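This document starts with one chain, in the form predicted alone, laid out as structure tokens.
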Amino acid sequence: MDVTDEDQIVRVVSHLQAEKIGKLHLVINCVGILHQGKVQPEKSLRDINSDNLLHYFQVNSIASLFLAKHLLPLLRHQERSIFAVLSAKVGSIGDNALGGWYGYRASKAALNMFMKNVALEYQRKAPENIVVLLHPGTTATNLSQPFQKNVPAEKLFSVERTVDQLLKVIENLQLEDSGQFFSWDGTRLPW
């Protein structure tokens, strides 16, 4: 499904409901873009392009908001449920000491704010749901591949290790953790 197309999200949720899936307990949105074709992380202001910025926000920020909007009926029940979204530590304003990557950083910071707002609304509408943002660490995927050369071997995680680490974080979540931003090791990240 193209998560930037709200109609496709609506169709998928409708399909789930038609299949008599009335509730979900765990949703993990791991959609994101750092580079794709002409879309590349900007190293300076001269690299900023309006179309690329809009694409970053559409994929990295707005798509999760659409998912939260349309999945709410399936997450609104009396059992514990989790809506987890992969963010990135570079989306932390408080942790930004390097600059650059304008579109990616800003779109992840916007994602963090969107999900904080979603968490507050879900507290009222789906009080057993936990909305959480997760930083997976640097994972050996196509997304990080062009940027792995400066990552120490012990900080470059296999997909399997990343999944295991994030599932452990998810297992330990409490209702009061809703709306928070966690790293792969369970520590809270600054906004």
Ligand SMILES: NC(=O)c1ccc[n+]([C@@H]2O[C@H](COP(=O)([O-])OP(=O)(O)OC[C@H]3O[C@@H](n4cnc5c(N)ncnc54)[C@H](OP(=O)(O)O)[C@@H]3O)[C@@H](O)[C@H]2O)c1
Given for the second form:
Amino acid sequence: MDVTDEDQIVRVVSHLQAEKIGKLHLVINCVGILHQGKVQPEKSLRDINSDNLLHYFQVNSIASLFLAKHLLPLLRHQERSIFAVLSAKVGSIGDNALGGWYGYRASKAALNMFMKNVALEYQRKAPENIVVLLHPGTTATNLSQPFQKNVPAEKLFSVERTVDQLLKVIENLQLEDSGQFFSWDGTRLPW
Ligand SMILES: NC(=O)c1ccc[n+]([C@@H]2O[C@H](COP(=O)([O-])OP(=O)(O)OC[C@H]3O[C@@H](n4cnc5c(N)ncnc54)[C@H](OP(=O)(O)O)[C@@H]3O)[C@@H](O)[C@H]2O)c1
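With the form predicted alone already on screen, would you show the form predicted in complex with this ligand?
Below, the chain from earlier opens the complete complex, with every other chain and molecule after it.
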């Protein structure tokens, strides 16, 4: 589905319910864009473009809110459930020492705020659920491909390694971790 289209999310959730899937235990939203066609990360203010900024926010920030809105009935049950969303360390305001990538950075910072809010609402409505934001580390995917040449080999993770590391972080989560922002090694990241 296109996660920016709320109707498509509603249809997928209805389909799950029609298939008698009443409970979900682990949801990981891995959708995100850094570059897509004409949308390219901005090097400076010269590159700022309203349509591109809106697109970053639609895909990287708002889509997770739609998912949170419509998945709540499936995540609200008596067993442990996780709603994890892939964020990015460059979305940390406290950690930003380089600048650039306006849309990507700001859309991930907005995602972090959105999910913190969701965590607080879910604590009341789905108390066994844990909502977290995860930074996967630089991983060899289509998203990082144009930027890999400056990354030392040991800091560029394979997809398999990243999946393994993030699943370990998820496995170790406690209820009090809900609403937090974790790196691939399980350490907390600054907002
Ligand atoms: N790779 C890294 O180094 C890195 C670092 C930090 C954070 N992250 C974050 O990790 C997450 C995963 O990134 P990745 O590296 O796996 O990137 P990726 O290989 O480019 O995968 C992103 C996925 O998102 C999908 N997508 C894009 N727009 C969508 C939409 N509107 N609806 C549904 N799906 C959509 C893409 O589908 P199509 O292929 O069909 O377009 C693609 O499968 C992202 O949130 C990214 O910001 C990645």
